[in-house]
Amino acid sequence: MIDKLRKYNQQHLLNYAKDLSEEEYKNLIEEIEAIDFDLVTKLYKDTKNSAELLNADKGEITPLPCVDKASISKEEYNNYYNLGISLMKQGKYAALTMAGGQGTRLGYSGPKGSYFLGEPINKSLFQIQCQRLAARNKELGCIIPWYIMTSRENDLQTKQFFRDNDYFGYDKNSIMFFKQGFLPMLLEDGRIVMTDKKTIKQGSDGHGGVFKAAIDSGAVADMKRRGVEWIFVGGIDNILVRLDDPLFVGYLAANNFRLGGKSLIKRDPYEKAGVFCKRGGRPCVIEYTEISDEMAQATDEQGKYLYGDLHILCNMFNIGVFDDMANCGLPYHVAHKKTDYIDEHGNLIKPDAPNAYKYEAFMFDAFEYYENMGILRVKREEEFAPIKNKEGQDSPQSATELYIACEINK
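Answer block, the chain by itself, in the form predicted in complex with uridine 5'-triphosphate (UTP):
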């Protein structure tokens, strides 16, 4: 192992092996054995120009047509809706909640889904989603299977939270938890971060890890056993998320799309979210940081933004997309983060500026593998109340106000 570590310039991982107990040593060795060092080396090599590599040679960026929910005729609306209801009743529909994020900005130490919103909501984020599904089940006389993606940091706590709350009354055989993948964080010189003598700093591999994790964990096999064909995939932190929307699935199925997304019109040219567009003729999401000023402001003859449909992490996939994505693998994006580490003398260093790289796959990178996808534009006030920050915009308080104002929750 020492030879192997030397080859990859990671021999510091065993620097303190002699100070560890037998148990700690065994755990550390297991962690090291699970690391894909070739991948880590490649990620580090590409770190500096990862944005260029991700966007290179992908062709011209053009608008992606979106269908506004409000513009659908009554007849079509009913057809889509009824088709969606029928898919749900036949057991062909599942919901998947991605709850493996770290919730750094919120600054809450437990799993984000266990965050409790006080008066007047008085529910945790998990409970809000659970009750939305339960209401649909009651209406249709079926049970929508619910898959919850956790991370290695919050998996045990998440499961305990559900046990403590008696699964909020949901059929516990219809809830399945699965863990997402992880990758070591790297210091700026390429060495893997150790937070103490026995611990390697591993981070969740991003929401794009959902496809591989769902396959590897057996979640997709479980869906297939149940006859599921369509999976809604959303985050835990949007308390207006419609994870049970018959119209969305009906719209995609009726129009032969294999995947889809919901969008919102951006508030102003520079709203901080990715926008749906086409690149080289294929659907994709471009981050607000990667779009030029000219494109951000561009409008059509009616004054509508050409690149104005925001991606809000509300997506639907045909089950075959999970198989496709697990096989092709998504690229990784780099985030420069601040993290404590031990130096070569074993001293704990607490930096006051970003000092390490974290690598994450983004779910929307899957879109470019397909020729087309269905985008349904919905109303912000009906479907989007994110909780990202402790205070101010996108905080528990702002989301609570939106939740209370929304007709559906009245």
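Bear in mind that the values here come from a model prediction, so they are computed numbers and not experimental data. Residue numbers count along the first chain shown, from 1. Only the largest set of C-alpha atoms that superpose within 1.5 Å between the two forms is called the rigid core. What changes on going to the form predicted on its own:
- In a rigid-core overlay of the protein, residue 265 has its C-alpha displaced by under 2 Å between these two forms.
- Residue 70 is not among the residues whose C-alpha shifts by 2 Å or more between these two forms once the rigid core is aligned; its shift stays under 2 Å.
- Relative to the superposed core, residue 293 shifts its CA atom by less than 2 Å between these two forms.
Please supply the coordinates for the form predicted on its own, as a counterpart to the form predicted in complex with uridine 5'-triphosphate (UTP) shown previously.
Here you get just the chain by itself.
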């Protein structure tokens, strides 16, 4: 182990091994053994020019056509919907929920999916999604398999939460939990961050890590065994997410798209979310920080934003896309962060400015590997009520209001 750490200039990870208990030492060794040091080394080498690597030579940015759900004719709507229902009944559909987050920003200690919304909903976020799937199962006469991506921090708590609630009545053999990947944070000199003598600073590898995690865990193999061909992927914090939408999968299948996403029209030119577009003739999502004022404000002849379709993390993939992403891999984005760490003398250092790098893969980078994808534009008030903040916009209160209004207007 020491020789391996010397090879990668990370021998400081064991500097304080003699000060640890047997259990602490064992846990530290397990964390070290799980680190892909070749990947970590490459990420650090690429850090200085990461922005250039991600954006270089990808071509002109142009609008990406989207289909507005409201504009679909009744005949087309019925055809898409019925095709989706047929695929579901044949067992070719699965739902995947990304639920690796904690409820820290909500002032809640525990997995975000176990966060409980009080009156008048009186359900946890997991229960809301579970009951939505269960209602579809009743209509179909079969069970949609449900895959839940947890994290190292909340995996055990999430599984226990489901056991304590008897899986909310769902068939427990049709639910599979798997853990998201993680990467260590690196100091500016390339050393892996230690927050104390026994703890390595690790972070999730981003929602783009869902492809690798689903394959490495055996989730994709389980899908293939069941005959699944289409996988909806969404987050736990959107309480209006339609993880059981026959129209969406039917629309993609009928038009021979291998992947798709749902979009919303942005509230204003500068809403803080990525937008669908094309870059070099291929579909992609451009972050709001990368859009010029001219692009943000650009409109067509009807006064609609040319770059106004927001990516809301509601995506559908043919199962082959998961295999493709395992083979080609996604690029990692780097963020310069401020984090506490211990130095070579065991002192806790609290910096005043960013001093470390965090790496994440983004799901939407997968889009650019394909010539086209289907984008279905939906209404915000019907399908998007995220819970991200304790108060104000995108809070439990705002999401509850949208949820109740949507239930009333069904």
